[in-house]
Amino acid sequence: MDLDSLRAALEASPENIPLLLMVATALEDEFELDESREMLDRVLKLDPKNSSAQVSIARLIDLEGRTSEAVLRIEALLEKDKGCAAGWLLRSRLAFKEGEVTAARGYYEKAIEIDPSVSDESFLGQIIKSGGSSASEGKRAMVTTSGDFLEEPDDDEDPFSGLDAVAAHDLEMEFRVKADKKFEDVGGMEAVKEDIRMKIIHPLKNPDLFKAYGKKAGGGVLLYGPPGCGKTLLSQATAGEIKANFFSVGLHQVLEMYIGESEQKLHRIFELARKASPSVLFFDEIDALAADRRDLRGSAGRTLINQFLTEIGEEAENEGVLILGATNAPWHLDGAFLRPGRFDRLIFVPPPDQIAREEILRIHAKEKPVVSLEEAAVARKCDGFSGADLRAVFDRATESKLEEAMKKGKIIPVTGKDLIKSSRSVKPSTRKWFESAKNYALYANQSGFYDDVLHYLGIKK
């Protein structure tokens, strides 16, 4: 939205506190730096501890040359809200801005660690290309709102902090994710939770009684279905349940320009993993890192797969190491990975149950004028959508209660009513997948691994 249409929402709704951190953020992106402040002090006399404005005021200070100022004053906010993420990344800037890249880090870490959206991945490359580590040698940087670090033993139930620091810092990116969501934060999906719990959890939580029967715990699954229902999100979870180290691995994390660079970096992500076991390794869209190698004769691409079915085999050492693969076109996987000892266990993830999209509603409808929700009845209307579709369902509702709103001058509330009449203007994009998917799971289904998709679909072979 831009400046103007702001301003003339502010002056229906003067004392809306998000709509004068917006204004003061967009007035702050126009350099309009004294009217941004204006806007901020608005918000103070509102809520006094509120801790964006005192963020935004420390930015501003900043922003005018005044950094030792900006430094006490988000110093002396993290004092009072140590849990206040956006404060601990202010801090890292202005850290990074002097020179004190390894403080940096530890305000960077501090920061994702209580909310991993604020990560910034470019800021992080930064510190990291200047110097910035974040452990040494079996010892954890702790830092302070004063700046000063204490190095405290390896004694507690952190595995990660003892990991090759050097080696984590030569692959200059940041793939480990906090684990600290959990099943009960993944609405609805009760039969995948359970299958997850039968395949992954229980082994995972019970070692011993696995290795008295001869078998390993760890190995791989293969989370498949429509894109946009969650896999990642239920990935996160399974490490939060069985307290585990969570890595995530895009594309880009492994790809390198130079041949045998991809294969080297993808051994030490799994060495890394290994060496933070109990630890959940997950591969996002992994059918392009494991193709079907004959869709690739003469490319180097058949090398790197080469070396990650070397990584996943049986005579690699992964006990405690859980890999996690995440596809919307299993049947585009080269079959080696499917063996026993690899991917042998595939849980299909379907679209969003009734219960599912209601608790998506609910999700969405927070911080949002919204009366009359009625998530069960519109819920009911979005069968089949994914969770991505209930967001464009949402977002054409508020696209069309703003403008309403902006031409009355006044907050206009989003209802029930609109989100079913937006739901009927949004097609669910599962509907492509399955028709995908069940041609493979008719006609190339031989080993039986997508008989889940006909049983979703109520198909008999």
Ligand SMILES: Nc1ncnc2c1ncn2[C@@H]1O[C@H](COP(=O)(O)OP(=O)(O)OP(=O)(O)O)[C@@H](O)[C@H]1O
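Residue numbers count along the first chain shown, from 1. Basically, rigid core = biggest C-alpha set you can superpose within 1.5 Å across the two forms. Since the model is a prediction, treat every value here as computed from it, not as a measurement. What changes on going to the form predicted together with the named molecule:
- Core-superposed comparison between the two forms: CA of residue 119 displaced by 2 Å or more.
- Relative to the superposed core, residue 56 undergoes a Cα shift of 2 Å or more between the two forms.
- With the core superposed, residue 87 shows a C-alpha displacement of at least 2 Å between the two forms.
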Second form
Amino acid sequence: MDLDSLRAALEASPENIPLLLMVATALEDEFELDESREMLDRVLKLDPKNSSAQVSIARLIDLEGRTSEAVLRIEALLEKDKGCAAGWLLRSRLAFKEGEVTAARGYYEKAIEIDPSVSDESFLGQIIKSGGSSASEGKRAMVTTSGDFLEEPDDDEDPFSGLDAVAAHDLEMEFRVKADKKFEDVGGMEAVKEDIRMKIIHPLKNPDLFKAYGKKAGGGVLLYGPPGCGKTLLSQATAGEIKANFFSVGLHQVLEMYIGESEQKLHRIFELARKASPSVLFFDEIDALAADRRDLRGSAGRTLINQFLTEIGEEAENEGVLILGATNAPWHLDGAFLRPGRFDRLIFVPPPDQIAREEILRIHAKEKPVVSLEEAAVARKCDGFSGADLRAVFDRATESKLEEAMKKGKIIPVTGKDLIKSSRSVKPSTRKWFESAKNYALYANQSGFYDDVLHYLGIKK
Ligand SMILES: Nc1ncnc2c1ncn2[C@@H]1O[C@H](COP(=O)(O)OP(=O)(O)OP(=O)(O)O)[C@@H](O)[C@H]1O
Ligand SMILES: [Mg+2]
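Form predicted together with the named molecule, following the form predicted on its own:
Every chain and every other molecule in the complex is listed next, the one we just looked at coming first.
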């Protein structure tokens, strides 16, 4: 939304507080600090206790170079409104700026405890890099009177030892994800859910039963399928279903490190998951790590691959740790990953069918102004669309409505008709995937790994 149309909308409804705040932010982005301040003062005239406006004013004052005044203001606000996440975040930034990294870390944690959506990974990364360790949970660490951390001696016999509690906590902060999703948050996909129940949930719940039949409950499960069809979402929901701790590892978090460091980090992540069992350790886009040796492009170093194979192998004590991987390109995986005891169960996550698409549309429609969704009709028009494509359909329709709403200064709901209209400008993204998948399934289908793809395409019964 550009500044001019925001200004025009404001002219139509000069007392609209959310709009005033938006204009203030847009002005701040343009470094029009005086005008931004003017907007915020207008908000306070209408609503003297408005916390968002007060936080923004403190930020402007800091931008003008008066940091200590900004600190005073924000502290006064937090005194009155302890639940103001944006306020704690700004307090954290100001502390960081003044070199108080440990305090900055504390304020940051407070902010995301109140509202996880204010989290800012790159800022947290800066704090951690500058040595801002967590004060709240460094269980084994002791705090000296000056506020510095003392490490307790480490008696771990681990080859990668030296991982003190504070570092472990930082690692946990980096990778732990709330497992608050359930299968009911995933629209449709009943066959996949059943597959997950059989291959993951029941084995974890009844390990003895599985042992009796000579099967192990551990090992890894690989979700594969076209992009945007819910692999990541299903993994989160699986963790929620089994009430396990969930650690999500994006491989860029491990790969972009110095040689030797990434192996160490990978090991620490596995240790973290083992200590927190029952847990799910999720590797998204695992093909980045496990690319075929011959496929040098984008492949991780050999030593990192070996480290990974050791961590998931039979020797490792992964009791109660479920290792989940997700990929769009299972055929790029090094064969060593798919051997028994490693990622030996594959689950195909297909594009949503009509019923799933209807349900996904209903899920996307929640918390948005929508009338006459007519999901059945919309879903019929969206054959071949992934969940992500469906969201794009929604986003496009909402955008044009929002523009209209701005001009008129009132909410104009989105309808099924709008969605059908915007669906014409979104290309279904799954077809392309099946074009390549089909070739691999037909010509490189060792041990019948891709039978599910062939079933889906109706090539194999
Ligand atoms: N069955 C579904 N129910 C509800 N939402 C869905 C469903 N499938 C996909 N989505 C939504 O579509 C988006 C993409 O899903 P997700 O990220 O899980 O796909 P993915 O298979 O992991 O994609 P990629 O291969 O690109 O990583 C998310 O916003 C997700 O919430
Ligand atoms: Mg994903």
